[in-house]
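Just one chain is shown here, as structure tokens, and it is the form predicted on its own.
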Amino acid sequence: MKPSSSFDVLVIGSGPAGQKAAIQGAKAGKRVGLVEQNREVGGACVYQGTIPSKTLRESALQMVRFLQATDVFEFRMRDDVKITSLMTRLHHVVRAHGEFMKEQLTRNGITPLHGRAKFRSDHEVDIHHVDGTCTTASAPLIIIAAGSRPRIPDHVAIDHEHILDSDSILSLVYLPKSLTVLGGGVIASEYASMFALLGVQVTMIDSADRPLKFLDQELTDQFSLAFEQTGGRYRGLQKIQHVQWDGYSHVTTTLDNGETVNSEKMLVALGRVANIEYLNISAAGLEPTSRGLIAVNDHCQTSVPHIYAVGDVIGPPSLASCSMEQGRRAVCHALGLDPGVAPEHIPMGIYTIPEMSSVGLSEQDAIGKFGSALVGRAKFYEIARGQISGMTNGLLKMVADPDGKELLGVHIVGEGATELIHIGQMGLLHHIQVDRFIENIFNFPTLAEAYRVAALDIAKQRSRR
């Protein structure tokens, strides 16, 4: 055992999370010290998650949009094109973001400790190194951000080769000729998206009627038509039996129902569980929720008050977004410090080919707490740099009140949405009334045009009335 060393706060975890947590202690004059067991700052958001994602994606897109500009040119991609070729700058992309987080908590004087946390006591981590080592950080302010890691169900054996998870995915070598993905949720609707844009054969099978549950049904029905325009399958109500590799080139899925269904590979996507256990949190007086969660109050406050918990393992929302402010704010609350006014009308991205965004209520939402709601649309194709970028197919919709005054939500689908949201969601903060999208003047050829012309629908309902 080496020698001990003390914090003022320390932070279990490098992620969205962690990162902020670790700056706000340090920009609040604390000594911090950073758990992270991976080499490199970021957790699984820098490198299984979010921006390996979000490259394969780009890369899918700007295949598209060089098959659409080039219709004098007779171009197909290869049978056996590498997933390495479509993502060439993720290299770049990662390195350059992790050096960035990496200078940040340097610039900040963060203390980085490299090894596996363990709680010894609600004031004490082990930390254990790859060395085989062990050190001891204590602290009286600690910030649990340990994340989360794909959920693997009894019933499938995973094997990272033929049988994947959201974390072995893109150590695909070659893109495969066809796909099964298991789950209906964020994570599978947006590879099931990516890889059928590529010419993958995809069939996605969940419990669900359809995908992405909790999202407002016109937004899902429009995804689910470009989804199947690109060739892909959602199986819904389906219940899985047995999946098996048969030794040779496919992937079998037998469903309750008898149906099989065959491919070259699947992806498991069926949610995400904390990373918790190794924590051991039972030895500083915790105890994990039904759901492997750690519980917390509104200021991310566990029942030991001088430990907070944050990001994933405290459930959703579970965005990166959200993540960062839980982390600046728990610390802000436990060293009594101002954190500002706490957020409102979170905006949700999804990104989907094409993606999808969402704030406020949606239409069911407004009906239920108001009797009633005016919806006002904008299809992307009736807008002048919808024709002119190719994005014709997306929509925008806004709810507004019984009375078609107040803006109560706005719900987009098309690439944008998740950058065109936040117009919504300031408008939401403000209190803007619908109106105001008709009176003010947006930038002509955009997409947040939509704006007007949603608005303009509600303005004409109201008028019939």
Given for the second form:
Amino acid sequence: MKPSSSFDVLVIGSGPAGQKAAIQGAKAGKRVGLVEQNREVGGACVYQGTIPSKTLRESALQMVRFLQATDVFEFRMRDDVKITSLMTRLHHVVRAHGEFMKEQLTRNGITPLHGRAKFRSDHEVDIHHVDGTCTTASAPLIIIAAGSRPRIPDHVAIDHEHILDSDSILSLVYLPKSLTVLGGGVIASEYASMFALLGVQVTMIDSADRPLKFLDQELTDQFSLAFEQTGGRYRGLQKIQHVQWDGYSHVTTTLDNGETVNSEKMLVALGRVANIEYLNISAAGLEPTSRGLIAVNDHCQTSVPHIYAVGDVIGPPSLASCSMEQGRRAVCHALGLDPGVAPEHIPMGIYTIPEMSSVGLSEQDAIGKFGSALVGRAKFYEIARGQISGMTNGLLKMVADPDGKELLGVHIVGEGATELIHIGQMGLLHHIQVDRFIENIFNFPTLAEAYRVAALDIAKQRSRR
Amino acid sequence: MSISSPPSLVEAELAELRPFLQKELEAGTLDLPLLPVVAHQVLLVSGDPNADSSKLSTLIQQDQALAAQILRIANSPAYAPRSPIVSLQQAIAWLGFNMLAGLAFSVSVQSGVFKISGHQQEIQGLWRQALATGLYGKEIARRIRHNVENAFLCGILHLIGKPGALHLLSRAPSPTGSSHSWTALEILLDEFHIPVGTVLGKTWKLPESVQETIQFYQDDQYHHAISPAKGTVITCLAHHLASLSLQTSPMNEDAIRHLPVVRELNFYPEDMTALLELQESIRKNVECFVI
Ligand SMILES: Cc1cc2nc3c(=O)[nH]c(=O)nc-3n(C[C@H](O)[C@H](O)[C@H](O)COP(=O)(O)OP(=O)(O)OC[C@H]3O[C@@H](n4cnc5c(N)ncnc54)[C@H](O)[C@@H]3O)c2cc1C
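Now that you have shown the form predicted on its own, what about the form predicted in complex with its partner chain?
Complete assembly follows, chain above in first position.
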């Protein structure tokens, strides 16, 4: 007979969603088992996603600032320092973050179970270990937090050497001269702008007419402008006929119109797929959706009431931030604990260069809902802090109801956007009127002043009516 | 085929040669050859993001023997060109830039650096092992999303200390005047290839991850490696898989599946099955690479 263990809560996957679910269970005094197939805990977020991409971005920005300063301070950096030092810092940060996660789980008395989870029944999970042995764990409550991985399109042979995905792009040891990025979503845009900033010739190719189509166009226009200024090209409305590594120096992308784009490397970022095939969810009485996800209700509960699914495995918004909250709330719901008020306004942060962030209704959505909307704008270069920092391309856009009174949404492009957005988020949560941004005092000089300037812009339009 | 010597003779040879190598190493002034200019440049070019294939082919052309070898390999059945390959540019296109850079390096080292007479077959065996390790290293790196080019380079160079040690031994005094038995030499290569390789790596200024691999690629050592590229641990498993595929391993498939390095790389049985299935294709590739 296989050795077996039983828990009060069994969590599959140690990414942000699984981790917070496990910690919530432990905090509620439950015996929690956490199954993870990798040696390290933390999931895609720590090893292939948020943490490495953001560290690389931050280091790239610092390096570019540093390189710019070499003119002022008259010193030179070794040419080859570039990517190796970027990567070294990346590995330090990732390792430190991984250690922190592990320590947090240990502190909470969570039992780590290293292996691949596969449902045996709706209460039992087989854990296939790396040494080929198998054990079984059972629990009255099971949380699936198996996350996602890059989607491999049928027509592109990713070899992780010349044609890379968002996991293997992190293995680069030198900067390629040129890079083609397939895709126009968040991951594609973030890496495209980062590599362009580092001096790589980047071409983005996508079927949409502009990158990040789901975002406010004024924001993406600013992004596109900055991207082009660093030498990047966006080829929209394109279909790929085929992609081929020519065997010696180039990846050749042939478009439907016969045109070809050559680059030294390629990044394929055409979405993600949920990690469910290994789980054998049918043994638990679950079926994947047509998009290969696990369907859940508002509490992240699946059709089998004691099995919950959280994070990327249930689909959009597929953010670490949301995944964590889903994990916590799911366990609270299952254990009959009060999870607090459900998050109403989830901010979206996109770490392109420049950053973009958005919360609440877009201008188009507001018009759809109310017939019209008043929109206030503040350009960073008109704000003292923006001038001091030499910011030429920042914009804060405030969306209000047709009377220009109620705040409906905030959209920001420019450095610091992902931090600044939280003021707008709090405003939305507390139904703050637009005028409150005018009546109150902000630190000076700060970028937060943009809120005041945008609110004033709305007030001006209101008074003209 | 080398004829194995009776144990007592081997002991005598070892007793004579071991102190010689030890003294050379202790003196710290190993009389090792310099890396040939072409090989060194090839190595630089392969790690240079600005390099292009024409630069590489120009370099290779400087060494006629090397150019001939590359054309031979590109035309070999394992690479099955659609039409005969007649130019270096075309060969580069067919074999792949990085593969070729590594190959050019190893071919040039094989034929040019170490002037070792005799034991040709055994020396070829060493290169087979190195190349198979490099090729397996690539496949392992792909699986764990680590740098494929670096893994190849670490693999093909991890045993560089063996020809290095042979080179030193070929200059050791032989009281009887006869050449040394391969049995004795093999024992000494196993004992000394890491310290000799370490010196070579430093002298030739090989990339840091390669130097680390040379020093720590063995099962009880890879945990000392700190390079995030993981070339060392990749090479450790690649070395075992390469030996198995070349039928020179003292281990069987099952023993390899249970090595600690497999767990270190977090390879599940199905990952190992996929890697083991590559044995035949790796073997074929190696055959056309060896001079
Ligand atoms: C390049 C990139 C950049 C990103 N940037 C951001 C950002 O800036 N902000 C943000 O909020 N989000 C970002 N994300 C998204 C974020 O990383 C994910 O939304 C988040 O990691 C999802 O968390 P998760 O816990 O659902 O899954 P994951 O983090 O994918 O973790 C799932 C875990 O489950 C394990 N697992 C899977 N199957 C099994 C099994 N059968 N048995 C045992 N274990 C299993 C996996 O090994 C993994 O460790 C980014 C993602 C990428 C790829």
